[in-house]
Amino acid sequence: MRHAERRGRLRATAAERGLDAVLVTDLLNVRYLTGFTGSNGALLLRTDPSPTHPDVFGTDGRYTTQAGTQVPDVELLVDRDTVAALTREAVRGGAGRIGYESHHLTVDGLHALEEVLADAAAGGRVPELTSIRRAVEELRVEKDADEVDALRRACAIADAALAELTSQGALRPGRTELSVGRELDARMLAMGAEAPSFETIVAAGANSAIPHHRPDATVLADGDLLKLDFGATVDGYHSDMTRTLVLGGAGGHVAAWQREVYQLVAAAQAAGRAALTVGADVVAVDAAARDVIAAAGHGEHFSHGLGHGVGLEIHEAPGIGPRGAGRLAAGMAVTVEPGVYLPGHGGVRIEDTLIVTDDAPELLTLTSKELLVL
């Protein structure tokens, strides 16, 4: 894994910031930077590190072994009291400013920091504590080869749960909408993810013009648009992916409005996915589709952001649509997910997720964006 390159990105922008020590906590971060999965765990990053004074991965007694497995190459400090200790640690090390993550410490932990520096430091100088915002998400928006491979895999079972529901029969009139999310989970669970990437939506017949509704008891009908969105996680990494069905009965028959409203939201996708280019703004990228459904007069119906980052967490940046900030980099993974819903008929979202490069983007959820009808 590639967690000692990602803690020296890291540890050059604490140099130009010109702090001495960095405090991460929050666990995703730390599990970006050093590979740990457990509950209680965060890292003591010095910006200059050297034998006498490493840098220090701290958490309780519940995980030493653990943690001696995943973080093998940072010494090891073990204390219930695992941020304060490790404030110390940095306090004995000679940091004179210490970056911490302001957006995940509490303000009553952060009382708590300054208590432990004044202790640390009676008779001296106070060290100084400064916020890091959100340093480390930002690195964590340009995916790494492991990162990407971790989201192909979750792409791919997600691709292959519902491959097996549309090919077995298990979308079909008289199920409730929590039976079939429930084994859509299932599903993925028995093909190798760890969890669902969040609650799995599956909205039928005028539940699917709520963008996202929780899966009720609702029994899905012949004639229903079926709109389904899930996403497997494998090794931290979320997938996501929605798509629309129609479920025809035994003729196979799609309404007129239903099917110009799929094929509005195709083209709309259709265009997002082609916007996806190095450098493109983010607002940008959101007008090339939401142009394309306000064009058909269904602007009110787009109601959300045409997509988000997605990688250990199932929504970060960079965030697209109107009020977003910023430009595409290769490496990014970023969903794509247009709608249009008409309240009290139904609605279709077609969504996939995809990886910023420098030429085309590249699509992970493969599952063939046609109309299907069951």
Given for the second form:
Protein chains: 2
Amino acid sequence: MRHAERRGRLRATAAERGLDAVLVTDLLNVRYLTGFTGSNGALLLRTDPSPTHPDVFGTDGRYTTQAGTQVPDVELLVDRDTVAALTREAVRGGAGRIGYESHHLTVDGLHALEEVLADAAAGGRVPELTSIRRAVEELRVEKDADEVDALRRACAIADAALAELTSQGALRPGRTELSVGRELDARMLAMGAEAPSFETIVAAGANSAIPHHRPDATVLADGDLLKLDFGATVDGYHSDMTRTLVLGGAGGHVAAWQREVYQLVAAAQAAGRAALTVGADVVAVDAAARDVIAAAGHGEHFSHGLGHGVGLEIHEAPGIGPRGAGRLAAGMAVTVEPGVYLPGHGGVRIEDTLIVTDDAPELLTLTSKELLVL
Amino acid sequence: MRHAERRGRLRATAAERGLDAVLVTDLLNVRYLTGFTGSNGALLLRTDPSPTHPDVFGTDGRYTTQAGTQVPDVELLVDRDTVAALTREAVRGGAGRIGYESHHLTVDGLHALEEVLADAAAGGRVPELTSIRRAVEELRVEKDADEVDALRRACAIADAALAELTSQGALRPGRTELSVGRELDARMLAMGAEAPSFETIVAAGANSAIPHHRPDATVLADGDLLKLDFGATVDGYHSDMTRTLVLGGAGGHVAAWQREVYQLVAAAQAAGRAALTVGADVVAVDAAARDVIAAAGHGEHFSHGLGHGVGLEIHEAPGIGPRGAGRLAAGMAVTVEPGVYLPGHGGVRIEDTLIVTDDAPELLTLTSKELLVL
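Next, report the structure of the form predicted together with another copy of the chain; the form predicted alone has already been given.
What follows is the whole complex; the chain from before opens it.
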């Protein structure tokens, strides 16, 4: 149902651009439009499909069964050279102008396509290839109900996995970043995640000042800031959450500078979330959080953008940062993740995944943002 | 050390082809040549590097620290638009002919590169772009000692994870394919795998007849064949192993047809392994196993190639199948994985990862291939 609706939207785009057909080769875009999750598949979408020349989903023999189950509503073509076979189908349907994804197709891929077209035209007029650019990605920016549901479930797993770790004492001095990261990943998998959303970040002590620290053999110690940036993938959709806590030892001690930085980042994050309204300019959303940090004299310690879209990719449109462009719309799924990083000392980042709505944004990552001292 | 050796081999290729520099943009190829594991990086390799115009590794600001650690022996350039910045570097070094990876660079990427070149040439002669095709992949086919070591560790984790599952009774009637798959993945992660090599296949009963079945809610039952195809990733290198066993129930019962198919596939797999010799034609290697199966009247039930290369990718050169081309060389890492699939009944596949040597191939996946009845 959803997939047919999505194909309908792409068909409207194709018609607007005067195309007879579109070849979708980016696997995530194919998944978005058909539901197919295998490693090889492409879609020929026609502007005016008919019973004799319908849309065609192509894959190879490994996926015949899977395609039948996952893509029951699109004609199936099984061929080792999937894109070439779909291209010949397009020519047979009389397509004169064919759209393709120039941001995905490789230079070699385009040459192969041109050869197929010349062959298939058999001396007649060779169909013209035109890039549709990121037309499917543009459709993907505003999530539909099924997508929001998958994101909600992906966020719930991340929340639950972290809750298990904290409640069972797994975040404690003496463990290494690597072992904590692996346990977090294993718990998300056990809870039904298909995979972690990305390489889980566990950064203790001075490492927390490195925005994208890779977990290593560093041992967690009393008094450390501990930054966890992680997510779960469910039905292909990625959650993304960061929490920073303090390993306070028996006395529950938090250094004054740690508390100060934490409260600052929390205030900036709240300001960023409050700025997530329909029609808001992404640069203004970034500024809402950044200004809070800059006013406290830490502007130079917030070295990245405020957030990004999230969905079938962990980073997708819209980018929310000082160099971004565009406005928010209802249904966009985005992160808000300011940070303050003091090199050599430590850093704090707090990140949520949210859905922009006509009302207040819907918060999907529900783990508390109060400063947690373990 | 290894990375410098590998760059030296690519430099020799570049010199042979009359190139002044090569832009390596495929991330796995960049990793192979530099050791960098981040998500954005590219390498400018010069045919005649000098202190003023050395090789340059490019990445963005997220990876400054990581690049310093992982790529200490190559000049670092940090720029948001990495490939454009490296291209300008190449022009500054006077490169007239620049190689690029046309099987990786997108159509949009090539256009962007051409614009940068035209700009950088500033009215002078615009450097010429020439595809190096899969030159780096060709180097990657024969593994060096570090790579074999990583593969050995990746295979050892898969072996150990399966041993835990079988010894602890985790493969038993009543569980679902999905829960078994998740537990296998979690155990590999707990043992130090970075990730499963691919979506783990767990296929019980009739599902075992589907070569690439995705684990689902199917419940394991007494008398089922149970096919497990999985692997672990270590230092980026993938192991790949399949074992098929029988859930024999209390009586340890195995149906005659199950035993017959198992012994046939095991014999074919042994014949395939025995054919892994330096200089062997990949079609002949495939035939060595396929002929055993065909002679037993099951030719049509072995519907895929015998094996494939494995390394930084789960499927890489050489392909070992009826339509393959080329000969084996020492140091190649390959799988041998014949199968016999009886639709609606069940199937058996047995797969190892091995290294071709001047002597007998080195077996990396050490789990027994005797028929296991649980």
